[in-house]
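Taking the form predicted on its own, here's one chain by itself in structure tokens.
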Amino acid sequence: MTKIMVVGPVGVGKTSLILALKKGDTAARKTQAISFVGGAIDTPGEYAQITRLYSALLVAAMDASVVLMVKDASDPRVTLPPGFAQMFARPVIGVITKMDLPCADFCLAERLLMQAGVGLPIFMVSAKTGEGIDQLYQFLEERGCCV
């Protein structure tokens, strides 16, 4: 098996979305350094928002077979600069969380993931409901990849 690397910036639900794929019932913390959980490789959000730690996230994808790069549905900022995903020489999945939210925008997350160069799927969840979750679980599962 092998390990995904969630990718994201500040407050996107990276680490709920990690405990959500393991069927964790602890409560999320803020993840102040990338971490190795499990299957999984957590990294701090402020990783994808300064450049100048791009590279930090480089080295900890070469642990890792694909990429989770993950978008708020009810943040309709920019958060991921336009081609962010090429830097990663693994494949990149997009994952749209908090879909349970009513101000929850899927288009305009998924244009934003795409435009930070996501091709598809991407996948829509809630950590919070589960909503999702499986999909996702399944489609790493029978890419081998492990949480």
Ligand SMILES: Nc1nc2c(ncn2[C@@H]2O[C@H](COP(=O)(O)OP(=O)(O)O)[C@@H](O)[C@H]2O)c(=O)[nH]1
Given for the second form:
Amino acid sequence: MTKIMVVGPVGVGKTSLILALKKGDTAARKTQAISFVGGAIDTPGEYAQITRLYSALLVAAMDASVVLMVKDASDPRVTLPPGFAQMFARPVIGVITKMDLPCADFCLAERLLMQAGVGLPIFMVSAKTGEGIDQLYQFLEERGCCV
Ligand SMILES: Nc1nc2c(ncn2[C@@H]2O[C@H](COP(=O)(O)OP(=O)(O)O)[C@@H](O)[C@H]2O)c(=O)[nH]1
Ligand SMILES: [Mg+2]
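Structure of the form predicted together with the ligand, given the form predicted on its own:
Shown next: the complete complex, the earlier chain at its head.
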């Protein structure tokens, strides 16, 4: 059981993050269903935004050893409900994406992830520039997760 599952609202950069960790250069397309990409489970953003779809996320998480909860650094909205991370019977690692954007607000994104129940460490990455990807990759590799 070495899979990672990536969750978070639509458009935060989940698929791009998986592709960056895989060191692929293909562009992300809209994720329509829970899908297996190498050692990762990619999930449609709607599953983190529509309460009645949470159960599907929880079932899929049974197949993963770690959940990556993704927050877009350029989006100041509260997009994950309080305690969302605690639903998962798995360690949840926070990942803040789009750190390359000028409007990226790391402090706010970190606070919102923590409100959603995510603990430290929280990783800051950009799938566009590659910032932070190696550190996250190494962290996952040390825990036996391969993407
Ligand atoms: N600037 C920037 N854009 C990103 C980054 N990651 C993803 N995007 C863009 O955000 C949009 C949604 O990305 P996607 O990976 O499909 O998000 P998902 O719905 O969470 O899987 C796409 O237009 C990506 O090119 C990033 O790190 N920086
Ligand atoms: Mg996607």
